[in-house]
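Given next, in structure tokens, is a single chain: the form predicted on its own.
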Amino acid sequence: MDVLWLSRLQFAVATHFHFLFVPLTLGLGLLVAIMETIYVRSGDESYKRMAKFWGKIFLINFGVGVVTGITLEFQFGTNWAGYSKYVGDIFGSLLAIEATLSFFLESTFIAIWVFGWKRLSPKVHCACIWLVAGAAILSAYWILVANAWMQHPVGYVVRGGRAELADFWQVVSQPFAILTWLHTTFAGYIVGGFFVMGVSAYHLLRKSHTDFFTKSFRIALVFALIFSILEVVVGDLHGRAMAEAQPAKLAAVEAQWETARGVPFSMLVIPDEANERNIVEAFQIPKFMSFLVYHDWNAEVKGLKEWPKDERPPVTSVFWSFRFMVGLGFLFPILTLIGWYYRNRLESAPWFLKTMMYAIPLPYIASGLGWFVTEVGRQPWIVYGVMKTSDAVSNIAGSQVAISLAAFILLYSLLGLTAFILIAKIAGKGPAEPAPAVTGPQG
């Protein structure tokens, strides 16, 4: 059995399962903080119930995300020993900061938030959930800086056959890392916003807890509208940064084989990778790809033939994944703008509520496609231009990886099924009824 292929498959399985819970954790964390802030400022108890209700789903996502994130990091030692030995000085330090700073801050204050409803003042309790949301954002930053370094390695030197950290500030502040962080974080906010809108739409269609879910929908609508528009802007900036840092990935994303100037943008392409050409190129906009990437109608775009065959990423899968991701990215602001139009009369537009209910998976799919483009489009490099994936794998038997892969799939299937059932049960049931007002004895 091929150790490299099995190790890549195992890491992909673990990563994609972990990432089912991360974006919703990011989005719900900030939304719950906003809801509790409205409660503290207004004194309206419905927003307190709102924070508690959505907070339950947030806690499930947080818990599963932590468990799967820990097992994911173990694989750097078990399956990717070559990688850990070569770049562990850089990559390991970033993950260590994330664990000792962000994760402990997040886990400490989430415990205080859970058990502090009756023990803390409303303002102090609200501050706790803001610290949790902030720590989640900070945690994402350190992890994405580590990933961005793999995509665009900077601030290092090679000594004694291994990469060593030379400029910590350059690693953590490079624009590519910041754009990666913003792009991924905003995607999480869109996931959170669409999840809240979708669940709220389900209850509004059933005329269940109408006032509660109308308010929830409106908060999530504004939230998702803002970040879906910002995501388009950041996505454009991130795409240009990718073109500068990873020109081979850009060529694969656009199925561009020949180096040329004033390159047209093709909506439909069928690549023929074996013969290094495209069988079909349809719906072209002249010079538009050059303009999209470099904001210059006559800019040069390098073709895949500039690189040896063994240094080119897969083309067909990366091309279509990118197209579907971008299509969904433009769909989200359209849906939220329609929602803004109907925000004061949601129940009069059942077709829109049904659309939003069924749209819950779409941001997840867009995020998954984005990570597919990011990781598969970097191949054959595990650290772009520095270390190939084939040199990073551990010297272990393929049977060992196959057994652990089967165990991962079985365990994660059970864990995921349990988590999704719990989330569906809580979301479908709705919030607890408000406690009746306590009155004194009559007499």
Contents of the next structure:
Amino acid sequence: MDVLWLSRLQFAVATHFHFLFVPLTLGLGLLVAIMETIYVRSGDESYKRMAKFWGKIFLINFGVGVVTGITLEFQFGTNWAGYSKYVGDIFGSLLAIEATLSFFLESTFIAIWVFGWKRLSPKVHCACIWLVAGAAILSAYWILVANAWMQHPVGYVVRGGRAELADFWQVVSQPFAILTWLHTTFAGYIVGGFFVMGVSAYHLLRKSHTDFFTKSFRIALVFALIFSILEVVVGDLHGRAMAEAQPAKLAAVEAQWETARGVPFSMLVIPDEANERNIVEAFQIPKFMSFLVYHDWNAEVKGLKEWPKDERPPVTSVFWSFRFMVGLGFLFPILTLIGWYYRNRLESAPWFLKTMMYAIPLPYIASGLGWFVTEVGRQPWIVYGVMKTSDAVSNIAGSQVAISLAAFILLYSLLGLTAFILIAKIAGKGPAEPAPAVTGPQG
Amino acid sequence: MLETIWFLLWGLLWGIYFMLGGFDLGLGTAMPFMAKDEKEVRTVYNAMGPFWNGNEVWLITAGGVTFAAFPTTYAVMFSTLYTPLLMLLFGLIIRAVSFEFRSQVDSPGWRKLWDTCLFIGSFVPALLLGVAFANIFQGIPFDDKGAFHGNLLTLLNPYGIVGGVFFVVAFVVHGLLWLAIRSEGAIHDRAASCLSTAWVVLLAVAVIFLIHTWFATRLYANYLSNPILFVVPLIAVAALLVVRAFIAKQAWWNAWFASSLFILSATLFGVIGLFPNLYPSSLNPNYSLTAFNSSSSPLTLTVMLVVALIFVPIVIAYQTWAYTLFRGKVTDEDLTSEEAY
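Switch over from the form predicted on its own to the form predicted in complex with its partner chain, please.
Shown next: the complete complex, the earlier chain at its head.
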């Protein structure tokens, strides 16, 4: 394998691993902030214990997320020097702004939050976790503005052999970026909600800390219900924005080979990439794909054959990833609606609790698939229509990347496994017992 | 003008990282020699507990600013320093998780593992940062295509090694001062008594580094043509001497501030000497990347400057608040609290 493929693989490993931790940071951060707010407002100590218990898991997850994020920032330079030179004027500034506006906020206030329980008033302490959760949202915004620019470059001119910023406001406010941001942030909230529900379900099934985990479950349920429904709406909007911005990706996502009007939607499709056709197209709904993509029953959908073969993304993997992601995206509101139905008698539906316990990985999988579609579906471009991935790679030796890739895989496997075991251990153990109430002189 | 401002800000960001990240890297390096039992080890962890993460963001920002303000330099610097940079990152990763993982399992072997990781993850990055910067001062063998002509050993030349040792010793002194500030009892006394020796070693290494710089680099050229600039290295030397005076008085905070000033002005000494080069090539000066031939567009530099002027002071304000909040000594009560490392 050459430098290009090794570097792509390394970046894929590093990003996917990073993104195992980011969504939970987003979702759990906000949930902990909500729990602590309830504590501050009601004075009910059980919500303080709740914020501390989920906060402990948040911390481990956050720590691994942070350190694996640094390698991503530096990898643009180490492995993608061509890209960095060409787009640094725009992309680099977005990363620098992200660090200045959010990373400092996040890492400083998380420390104050962890160590400040006794030093700060409850209100100030609670404000700290809101700053952390807010900084995470802000951080997501800047990095996704940067990613959206790679998907749909705007506000730039090509000058002196590189892309230069022409309109900063256009870069940071383009609808494609906003939709990417909402889509990804909500996905994080779904991950966080399902995580808390799943862990709570585990304890409820064992009848341990029932009160604590019923409350936790209900908070997470409302949270996940809201965001999984919103996610369907945002996902649809984002998908249509993608169709407009990246027609080749849309064609791959739908395995649409020929350009046509009034395109039917097939429930079952098996693409045959080598022969540029689908082996199976069954259970068709007439004109439905045109409607799904453009909200117009007779709209034209461009087929993959519009593009030369070397400008098409891989079809089979992108198609399946998208289908599974969408399927999961519909499953989440269904599960949370069932949860809403049982919200006051969770113990009466052990089958549901069991389902939710095993559902913890599903939002993670949906997130990963979504990023696969986003990034692989953009190929062969690194900046859509502007720069090819093959022109972006550094002038380095394949052996260097092979060694670092092996090191990444080894280190990240150990790290991932350790973090998983620790989080499972803390989650499985449950919260610390409440401190005994001091009612009078002891002993 | 914008390029020059960003060049200086770039140097300043690295300086702040070395000043803040420096004490926790130094303390991690010194830990095996300072902490003799479990309680002392935990004192070391908790002495930097609330700060190390926020300190590391200065590194991320320094990297991000290199990307944003000087993208060509970022691209060539990071790809030519590929192997040492990834070693640095792996070091920082195992270090960061040591903090989070160590206290989660109650087993001596487990704790020993993460203590070792903390040491390696502190020592290796400190050393590599010094080696990298010394090599940058001296010039890196890369061509006009941005290809590196050498390997890891090319960077481990005598001057590079002196630079690495200089960084490690400076950070260790800085870290020991922090430990003296935030600890009490036996470990505090050990740090205090070590500091006199460590300071002498630092002085010796600093002198060797300065002399070696004269022969190995062209850093002094800017100073000889603008002698007023000599005030920067003079501040560094003066600050280093003041550190000794405060150590003698056991005025740990003052000593730490003086040590901070020393690290900051020593960094600026190098950066000013480098100007206008950011990343000089030792193969051919025409390949060198400067503040002017590798910078971003004026619009980007302006946008970034506005962001920096508004938000960096805010960052400094709340980080200062965090430092004042946890400025006291790590007490037994701190160590028994459930959130302690």
